[in-house]
Structure formats: structure tokens, C-alpha cells
Amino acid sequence: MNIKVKSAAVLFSLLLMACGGKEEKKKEGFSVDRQKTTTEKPVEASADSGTPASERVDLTNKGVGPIESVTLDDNIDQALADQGKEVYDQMCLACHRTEKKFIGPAPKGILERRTPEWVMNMILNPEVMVKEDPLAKDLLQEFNGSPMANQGLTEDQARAVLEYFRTL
């Protein structure tokens, strides 16, 4: 009986030793093994990623909105520009300073960077512009996601503001 118990103990010990043969090699330092997921989408690059949207020049884009064509006279209509200044001071000044970035971009020199149609469409149709116009999307991103509020201006008021921008 004693031999049977000793034999069973030896067999059990050999069985345990046979199961534990895997050796793990320790790596020096710290490492994390990751795999890229296949669902990641690449980040969309803007048309000109080196220049901020507020400084980018695009004189071909007319934007998205009701204004398809604007004809500007060579001479500034001062009465219309004065009306535009009044509208600008009442409705736009809270977010736009004429010569420097504030909550929104500065309008000074805007017609050297944008078409008149784009400016008027941005004034009249800001919600759709920031959704569909690539430049307006970039501006929204540049100004920390602060969307331009629709002030409910008429086309005549927007045209007057555009004329005021010509005087800046």
C-alpha cells in the first residue's frame, strides 16, 4: 500500500512538471502592442492647410445662398455705405471688429479675399454656409466653433453692409 501511495505521488508530480514547461521571456523597457482599427477615417485636409481660413484668398467661390451675382460700381455709393455702417454697428459689431479678429473675422479688406456674393451669402445664410461651404467650414473651425448668428437681414441690408465693407 505504501508503494502505491508513493508511486501515485511520483506520477502526480511528473504530471505537474510536464504541464508547466512554457517559458516567458521578459522584454526590457515598456511597450504596448496596438493594432490600428479599420474604422478610422482619415482627417480631411483643408484646401490650403498652411494658411488660416480668415487670411486665405478665394475670389472664385460664391458661397451657398440666394445671391448668385453682385455688380459693384467703381465708385462707392456713400449713402448706401452709411446705411451699411448703421446696420453693421447694430447687428455685427458684437462679434466683428473692423480691423482685427474678435469672435469672428475682421471685415477690413474682405473683398480682397472673398467675392461679394460669398460675403452676402454668409451674411444672409450663415447656417447653410457653415454646413456646405468649405471655406465657411474652415472659418468656423478657426474661430473655435463659434457659428455666425443669422441676424435676419434683408438682401438690401446685406448689400448696404457690403458697400460699407468697401469703405474699410
Contents of the next structure:
Amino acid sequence: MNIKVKSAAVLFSLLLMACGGKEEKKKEGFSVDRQKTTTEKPVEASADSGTPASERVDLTNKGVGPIESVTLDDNIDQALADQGKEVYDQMCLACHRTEKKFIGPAPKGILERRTPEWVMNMILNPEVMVKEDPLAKDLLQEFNGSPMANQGLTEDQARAVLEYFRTL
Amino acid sequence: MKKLSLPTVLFMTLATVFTGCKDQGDKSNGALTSNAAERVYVEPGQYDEFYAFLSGGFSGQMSVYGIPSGRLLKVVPVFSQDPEKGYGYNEETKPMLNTTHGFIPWDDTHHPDMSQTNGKLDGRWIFMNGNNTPRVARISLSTFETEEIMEIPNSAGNHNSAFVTENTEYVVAGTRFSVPIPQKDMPIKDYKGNFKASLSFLSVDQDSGEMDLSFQIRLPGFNYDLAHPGRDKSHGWIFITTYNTEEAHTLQEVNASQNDKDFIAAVNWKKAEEYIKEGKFKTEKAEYAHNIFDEDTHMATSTIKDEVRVLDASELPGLVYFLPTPKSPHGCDVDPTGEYIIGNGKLSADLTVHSFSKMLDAIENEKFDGEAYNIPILNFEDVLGGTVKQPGLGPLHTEFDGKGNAYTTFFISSEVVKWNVGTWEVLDRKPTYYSPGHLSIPGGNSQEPWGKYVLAMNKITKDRYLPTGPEMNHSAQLYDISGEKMELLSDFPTIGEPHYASMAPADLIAPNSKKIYKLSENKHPHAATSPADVRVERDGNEVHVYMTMVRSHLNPDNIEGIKVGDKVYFHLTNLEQDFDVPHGFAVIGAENAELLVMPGSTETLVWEPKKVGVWPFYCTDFCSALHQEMSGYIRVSPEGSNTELKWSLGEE
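Can I get the form predicted together with the partner chain as well, since the one above is the form predicted on its own?
Zooming out: every chain and molecule, the one shown earlier first.
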């Protein structure tokens, strides 16, 4: 044990020395940081021909989560939408303003870009969505790495919020 | 080194610990010691089998451990302010620490005891005493928060507390020190005959858990040390050890140990209930505080009550009997059948066991050996159920495994001794390191123990861990008692002085543990449950900030128009509805503490800015990748200035 610890200590100090050397070089080359940023940009853009995830249209992706199929009636159920607004104002409004980008994207017109299933899965299963759904993954990047909180809505509440989104 | 997995490293470490133990007298062999390491090892991500609720002693708190791992799960603030959680510092919980002596931010906790139904632990609440400024607390085992604190009047040194009867009808609290009742200015030397003691019965509402000081029994001026309610056949009685039956008022170390025998007081509380019904009580003036925390408003209120019903044991026959017990008995424990009452005479060489049925017989046939202040003293031989002969030195406390065995700690000889209830034969003994006080078996003070482990809580630690200056944390030691012989498995440091612990299977507690407070049920008068409620209001020099918190911003995060000399109330509501996502709040120069706001709840911090400037506030609990950004500024202008009161979030 002792020998191992000692050799580990030697290795560690070697590492430290190596690090020290590197650090000095870095200080000189401040521009290294800039290069990094410029190289990152094209990579990001190439993922989807420059369109930010929030503006991309994908009406087939249903997302990952408990919701597999939602049928929307042609007419908006106003009572349900009213319920949805109530839930939205308490649980969602802190991060999502209805008509402008805030902490997260605005829900106005969301059903022109997303399937209803995707919207409900994003509400109900955000932790998994940002890991597994390509759109949600890109959205997390676009919105500064700010995580979508799981506000513990029931499926019925999420459905009501969806109905409210149709009125926006 | 890198190739060693975490389990292996832990295993090796523990194995080394046990090899160390060998030198100190443990006789177990190598194969067994490695087996012990496996039995306390709980894999990462796996849960412990039992919860252990340990009193924090002079820390005034209660700590929650997992057993068998000995991992600290939580510290629940009870009688002491806790800057970590803002308890006792925020406006909501300050009333919890109110007493008739004023705001008392500390106490000395000793005996956590869990609620019971039909003599079995039911996992609803823990009751715990505050020894110094007499109080009893109720802690919810769904929120793990202190929900109620009741001050105990006519009491001094609330040591003999808080013990739960078998259907949680009452929490019983007795006084260790006798005092003048009512309190008055008098010479101390006139103690004898003039100082009195109180035994308080706090009834418990079975739905809300709310306590009510139902009545007190007035007792002679001895010291009442520890108690145990009867079980099963002795349900309806409570047994209490006494010392200082000499009624000494000075140098008790010598003067309270003169009598060959002190007493166990057997109190018939069913009889007391009859006397109450018959109106045989006196209503006396006595002020005491009753503090309740409301889970929906997230706020505590303190009410001062002013009278108590009193039954005098010297005047009411059949209420109390004295069982002579050698010699300065400390622990008083009742076996699961309710038949045997074990009196641990701490200066006696033997353990005295009284028989409940013999006691009833002696009462019926009036086998009395005298009286003390008109209370019958039963004849020692007529109530004696058995004696455990010379089991060790300095017996303190006994618990039971539900298989007919008892386990007693011996303070002076530092050991746990296993003996048979009935044959009184000593079966096994194992050393403890060092000087154990209480011990605990899950359910070991109820009708249904889970006799798998015993946890001994030691008063002295000495050389058990790496030294940390002149004081070492107290330690707890875990033994496997599932076999014929006890096996020492591990020891771990504790918080403050643990005194007693209540242990229960995880299945009884974990499923009811609350995950969030529902925002829709938040009835706090200063809650801001949606962005629409966010605002800042001025009322004279009082400013109320209604602020929300959600990953990862505080709203508002820019506030102007505050002036030196203002008293600013930050009312913080955590809008999260996700498990284990509290947010903290701290502001520069706050003279109290931070806040730690649970999902869906509201807390208030008062801030009195003294310096002109623009000051930051921020979230203290690392909540997301953008936690560092969860902050804001508050502008403080000079006293008398006209800076407009305004607030915003996200405005350029």
C-alpha cells in the first residue's frame, strides 16, 4: 500500500508539474479561446442547415414520453383552454411568456411546428426529452442550457395547457 | 489502485477497522469480520433497511440515519435554530421557538419516541423532549419537519419525556427537577416537602397529530428520571423511575444516593381519566406556549395558554403506587408482553425486574410497606418478578428483541449484555466503545420489535476515530442480534449527544415521505404562486418583496427604491413542482440566515440594509447548470431619498 501511495504521489506531482507548464502556454495564447468559438459555430450550424431548433418545423416527431396519440377536435374547447390557462399561469409562465422568447421559447403557434404529442411529452417528460429527443436536445443548447423543469402536471393538465396553446 | 472498485475499497477499509477492534478485546475471527463488512455495506443507489431517528442531545436537533449503513440522511431542526434551513431564523418558523421565557433558540433533546397503534410503531410522528426549557415537539414523518412544540408548565428539566402510550392516546412528560409549584421566591433550603413534581399528559389528535395538555398529576418532590408506558396487559399504566427520594437540594451526587432503594412510580392513567371525568381535578393558573406549524400556510403560530387541570396523587387513592427499586434507578423499560418492568438501578449490582401481575395482586391485597406523602409503597418482595444477578456495572437501559431476550447497556463496564426474560440468565455480552447510554432495537420498546439489530449509543469515543482536537463526536455502534451471540458490525459518529433513538423499518416510513408541496394548495398570505403575483410594496419603512424562484432565476431580479432604515421582507415562493429541487436565498449583510425554500412553499427573510449601495442577492442551493446566474441586485439609497420604487426581470 505504502509504495503504491508513494508512487501515486510521485505521479500526481508529475501531473501537477505538467499542468503548470501547460497553463503558462495557455496564458500566452489567449486567442486559442476565440478559435474555439469560431470552430464551434459551423458544427452547430451543420446540424440543421442553420435553422435554430425553435424555428424548425417537424410535424411527425412525437417525442419521448407517455403520450403516443392525441386527437385534436376541429373546434377549440374553450372551457378546457381556460383550465389550461390557469395551470399555465401558475406552473409555466415563470419561464415561458406566451408571445416572446424568455427563459424558454414562446408557445404561440407551437402546433404549426410541433405535433401535439411532442408538446405534451415535453411538458410531462422534460428530463428524458432533453437527453433523447433530437429537437429537445437542440432546444436546450439554443436556450442557454437552461433546463426545462418538470412541474409535475397530470396528463389531463398537460392536455388542457395544449388546448390553451391553440388559442394563442 | 485505479482497478479497485469502490465496494472493494470500502470493504478493505471496514475490514481494517475490524482488525483494529480485535486488539481491543473483540474475539471474532477473520472470516466473520469480513462478513460484518458486507452486512453494513449498502451499494450506491440502494436503500437502507431501517430508519434510525437519533436525538441530537445538546445540538437540539434530531438526526436521521440509515441502518445498517450508518449513513446520515438528514438533520431535522427541532428546538434549535438552523442556519442551513433557515429554521428559527425565517419569519414563518420563529414562533416555533416561542416560550413563556421568550424566544429560546436552543434546547437539549433526549428521547425521540414514535407514534404507535395497538402497541406497534406506525410511522406517523416522532415526539421528542426539550430538556432544558421544558417542551415536547412533534415531528412529521411525512415532511420530516417539526410541526408542533408544546411548552410544559410546572416542570423543570423535562427529562422524563416524551413517551408514547400504545395507541398514541398520550405523550407523557415528567419533570426531572422538582420546583415550587406555582413558582415563587423562597429559600432553597426549604426544598423538602415544599418542592413538587408534575407528570404531564398530552393528548394527541389522531388525524392531525395536534397535542393538547390534557392534565397533570402532582407528585412528591423527588427527581423523576425515565418512564415507560405499559404494553398490552399493562396498557393504561405508566412506570417512572425516581431518584433523590431523599429530597436533597445540594450535593446530590452524595446526598441523593443515601437510600438503599428509590422507587418506580406506577401511575394508573386510566384511573386518572376517571378522576378527570368525575371532576376531581383542580384548575390551576399556569402559562405555557403552544406552537403549531401549518403545512398549508407554511407558517407557525404561537398561542399562550393560561391554565391546566391538576390531579393530586397524595389526595386521590389508586392513582399512584411506589415500587421500591435499588438503587438510584435510571432506565425504566417494559417488555413487549407488558408483564415485566425493568428498573436499572445505576448504583446497584443486580437488575431488578418487577412483575405487573404481582403488582396488581399486591395492590388488591394491600401489601404495603408504608407510604410517602400518602402514596402507598408496595412491599419489595411482593412485586419482585426476578433479578438478573451481577450482569455488569452501571446498568442504564434495556430493549427487547421480541424473541424473549432483553439487552441492557452497562455504562461503567462498557458493554451490552443479552439476558433471558423469565430465566434471568445472562446469555451473551459484548464490549462497547465506550460507556453506552441508551440502546435501540427497531420497535424494541413496543409490542412488536424487529430483533435484527441493536444500536448502542456511546457517551465517550476516545480512540475510535482519527482525533479531531480535544472533543470527539459521540459514536453509535451497531450489532447484529439475529443469532445467538451478538456481533459488532460497525460504528459511526453522531451529531451532538444521541441519547435515545427510535428505529423503524424503511417500509413503514419511506412510502409516505412527501416529495413536494403543491403550489395550488399554498395558502401562505404572502405567497407569489405565479408571475402575476410578483411585486414590491412599501408601507412606511416596511417593504414587502413578493419574489418567485424557479430554475434558474429570481423574479424580480432588479429592485430599486429601497432606503437605509427600511425593513425589507423578502417573501420567497419556490415555483418548482419537482422532487428535491429547493432553492436558497441569501442577501448580503443579512443578520439572520439564508432561506432554503422547498418546492411549492413560501418563506420570508427580513433584511435591514445599513449601507447605501447596490447589493447582490442569490440562490444558495446549486439548483441547475445556471445556478450561478440565479441572482439579482437590490439598490439601497440614502435615508430620505426619493428613488422610485420599482422592480423588474429581464428588462434592459
